[in-house]
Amino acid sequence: MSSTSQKHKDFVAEPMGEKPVNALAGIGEVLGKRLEDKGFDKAYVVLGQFLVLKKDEELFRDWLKDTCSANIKQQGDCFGCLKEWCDAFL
């Protein structure tokens, strides 16, 4: 099993609330700004897209790449973070 970052652990440890988009694992300042510019300003808005894509890893990774130019690692970190959060809270 791959290790997760502290950011990932912090995110999945509690309800999402109004966390900013860059609270998501894999999403830093640059990707966060790109997502915000496209209307994805909060983590829950990205979660909504994740759910619209039916939690499908390939579709979500493609969407993240197309939307904010996330690389493979960033895509995987963000997907894993949202998937684990959903497993815990939905």
Given for the second form:
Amino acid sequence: MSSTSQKHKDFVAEPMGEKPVNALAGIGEVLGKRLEDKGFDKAYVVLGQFLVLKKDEELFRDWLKDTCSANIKQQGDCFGCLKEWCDAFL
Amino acid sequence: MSLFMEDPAHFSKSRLKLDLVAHNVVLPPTKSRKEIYVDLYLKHIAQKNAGDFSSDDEDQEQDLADKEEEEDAEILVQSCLTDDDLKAALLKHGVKAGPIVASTRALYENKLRRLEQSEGQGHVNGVEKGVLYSDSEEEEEQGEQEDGESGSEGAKEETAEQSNQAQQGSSQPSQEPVKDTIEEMFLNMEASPTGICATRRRPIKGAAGRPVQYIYPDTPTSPTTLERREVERRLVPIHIQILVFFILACLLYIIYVCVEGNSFSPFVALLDSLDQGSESEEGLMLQAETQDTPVISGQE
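Let's see the other form, the form predicted in complex with the partner chain, since the form predicted alone is already up.
What follows is the entire complex, opening with the chain shown before.
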């Protein structure tokens, strides 16, 4: 059994469509609100940023930290979630 | 500026002579007046001393000032760089950068700054190694957090991480990981009332035949996919639909050909046979009618 959360599994199971940014693993209410304020209101917008950074872990973590002050665990969860989604659907 | 002003006029002539010789200054004729010695002393030695003194005091200040100036200059220079220049600079450090857009520019500038600082420190740990260290430490942290080990081990991790970070000179402040680990520890505590969390240790990726990618025992199916599968089961499968479509198309084509009266021999034969069939039928009907009518007329 892997150490991913239920939220992660739910997100990675299907195309994200119009899911809100709260649906990302590691992004809860507080972080979601901060991201929405910066204009990242849907999960696919964050995916866009992830892809523009060429799926690089370090850069994406830095961006998350700068944008919504995510801690290390949250950064890791979000990165892992998006990376797996891309492996499955992109 | 020298700390204390030496007045060579107070020195004795012999002292002045000795000092001049020590500093390799050509001595004036022995019978010359003390003033000449004083002048020479002031000219050569005082300047030298002034230089030496200033180097003692100002060196340290200058170093700091230089560093600050360098950093300021660096920041200024980096923000003046065009996107292409920034990309080239990153490439020089071995980093293949992606598109430098409004949202990514700041991140790449920070990365360049970090690379240049780490190079300035003299390649203690390569930046890539630094990234690896930080990642592995974070992974170890998370793994240990999940095992729910005591705080002493967490503290050890923190100090190790801090010392490593100090060496690498990474941008993350040393307080953040401390806060993060404390938060994570408390998160675990809140989940279970006794404060003990026994979760399975994260398996080592790629070891003992374990695959690197995530593999779940059951394929995860969301409610929407389940619904879709059920609906698909009830509908007619696609292959049968295509087959029926082709059969209908062929039938229609044949009918069209028959109606249009094509010059193909089999179809002509078909037509002829149909005509003959219809003619024979008509002939029979006519005969019947002619037979009927005389009968009818006969009866009347």
